[in-house]
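The data below hold one chain only, encoded as structure tokens and taken in the form predicted alone.
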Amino acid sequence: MGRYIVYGGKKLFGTVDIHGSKNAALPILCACIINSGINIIHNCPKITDVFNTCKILQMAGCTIKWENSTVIVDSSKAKFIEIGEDITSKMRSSIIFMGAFCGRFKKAVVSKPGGCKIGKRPLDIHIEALKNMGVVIDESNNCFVCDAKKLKSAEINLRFPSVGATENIMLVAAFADGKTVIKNAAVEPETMALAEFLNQIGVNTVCGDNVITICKKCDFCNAEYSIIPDRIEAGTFMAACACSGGEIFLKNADAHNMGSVIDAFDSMGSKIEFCGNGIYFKAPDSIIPQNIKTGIYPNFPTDMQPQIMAVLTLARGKSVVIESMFENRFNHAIEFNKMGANIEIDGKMAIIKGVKELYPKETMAFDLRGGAGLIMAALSCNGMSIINGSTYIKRGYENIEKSISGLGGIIKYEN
């Protein structure tokens, strides 16, 4: 397992390109199991998450090529095979492989998926909703056992709006006879991607008021498609220059989705102006506290939640961060404490009283996000940081290490 090693103190400048979003990604690869044909996918993210699920479509029998950012998946000649813990275990996202695959194949046999130690993350809404369709699941053995013979389409009630659930159901529902209906569906910008390259590929996708309708295509066709910029990263950078101070340009950050996050950010003091191939973001010259609370989109984005915490540790007074999403997702706070931080947990809520600077430490990451969070504590310090853990920041992020660097800031990667 590598490790970062980041020397704080050195104010951003300059302008970062954000990436394909991972979010966005993952799914619609994932999907170019189901058209038996040719796909291309601009601008998709060089990063581990993505490298698996590129894994898996191979080992399926398709034929995977790069080209800079861009992916060609032919599955043509797409084959049944079982997706075993080796690889699930790396990524929470290979779930979304059995809907492919009991659409494409009438069957799945997929390992239950590991990823990042937020919380319990129960994929029972999964589950439920396969079976309103026709799929019987059995769940021996640590894996997911499905037989899609009687695949039927259906209209779902989602009891709450995951998107993993309604990008699986999306994905069957393109085999299903007739129309499918998920009502209080996710509508997160990545899943509104998903239904923009189903459409593509030929499978009737209609989306709006938290309800998406898929409607069975016989003949499918060959796609092109570009990811979206990732807002989670954009959101990154900007907490990045929040804690080390500066001023950045996010080159084509998308401020549309971003409006809770920029409205964080906002209140908080920074300066944002946006400009048709990105936003300009000023770092605050005093951190104003905050009160956050996190949602599903348009609220304010669990996976923000870490980095956004680091920028409030220097924050001028006292701040409340709650994590309505995961139950586990305040890993992080101990390793801020660690550097100076004075951050009190109480259930599902953090107390942040503001210091006036942290100080470079050792710490390890225990997820994406955190890993992420701890980066932007460590560049406000003066110093020498280590962050631990760089498996699951790499999951996420492309060479963030190369991207600080262009911004001024001192980090490397050792392995």
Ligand code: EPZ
Contents of the next structure:
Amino acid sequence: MGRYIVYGGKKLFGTVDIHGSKNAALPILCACIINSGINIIHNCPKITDVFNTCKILQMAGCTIKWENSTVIVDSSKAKFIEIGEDITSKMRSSIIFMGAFCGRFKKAVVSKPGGCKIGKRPLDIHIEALKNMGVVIDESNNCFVCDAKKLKSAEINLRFPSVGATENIMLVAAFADGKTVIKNAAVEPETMALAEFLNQIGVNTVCGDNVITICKKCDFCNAEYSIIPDRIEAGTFMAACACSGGEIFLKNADAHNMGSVIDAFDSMGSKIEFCGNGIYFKAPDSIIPQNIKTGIYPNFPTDMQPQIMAVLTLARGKSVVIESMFENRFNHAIEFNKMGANIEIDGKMAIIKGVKELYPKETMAFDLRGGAGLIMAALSCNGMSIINGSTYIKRGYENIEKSISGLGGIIKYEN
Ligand code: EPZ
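We have the form predicted alone; now please give the form predicted in complex with this ligand.
Entire complex below, previous chain first.
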């Protein structure tokens, strides 16, 4: 387990390149299994979760070739494999292979996924939906054994617009005769990106107001697709700047799907301008407290909650953050308090009384975004902080230490 060493207290200035979105790249890479052809995926982030997803594709007989940030996936010779716990335990998104395999191979054996421990994260919505589509699923010793020989299209009404469940259904529906309709579907930009990719490979996918319709076309085709910019990475660097002070340019950031995040920073007193190929961000002189509630898109994203909390620990007054998506996503608050923050947790609510400054400390990341929040907090305070648990952070951020150093921050990674 590596760690980051941060010498905070320096303002950030300059340009940071925003990479492709982790949460768009992962389902799109899974979907490469569908077309039994060549998939050229540009702007793919080089992060652990992507490398692990590519490992599963290779184990299943796909060839993977990297050219800078382009990954070429040839799935023409893909074959069925069982996907074991050794790799599914590393990331939640491995469950999306269940839909892709049930579609292409009419069967799947996928061990239950791991991923960030931010809540119970059950899979009932995935399982119920696939069963509605005729997939017979046996849940035995921490594994799902699926038989999709009798796959059929269906009209599915999700009890909750789960991102992963929506994506799983989209992948298996690509092989179901007729039209599958997902009601109360997730509409996150990353899920919409998957729909765009599916249309490219020949799956007729139409997204309406919380409804996604999927129809299999006669045959699939090759694809060339560019991953959308990562809105969470862009928001993370806004938080870094808000914590440290200064002004930065987020190159390639797309403001269109960052409305709630931009509104939050704007009302905190940041100055934000949109230019052709990115977003200009100036830190607030003093941070105005906020009341933030996470929710499904387009509400404030739960994946930005730890990072915005880091900023609010330094606000000039009391803020309230309500985490409505996951039941255990406040582990970072304990670590912030070790650094001198004043945060009280009451169930889904965090009450944050702003303090003048935080103090450098050795802290522990318990999950990906919590780890990013700790880096933000460390950047705000003079002196050396250590953030243990870099494995989590490397799952979702490509070379975060290089990006922050490029803005004048002092951070290094120690294996
Ligand atoms: C995706 O996770 C993202 N991961 C998460 O990002 C993100 O936080 C989440 O969507 C919400 O936006 C990827 O896209 C790889 P959900 P997912 O299914 O699909 C409950 C990050 O940091 N639920 O929409 O797992 C679940 O427990 C990660 O990049 C069920 O109850 O999220 C949660 O409370 C963290 N039953 C809520 O729904 C189910 O069958 C949202 O989960 C499925 C989900």
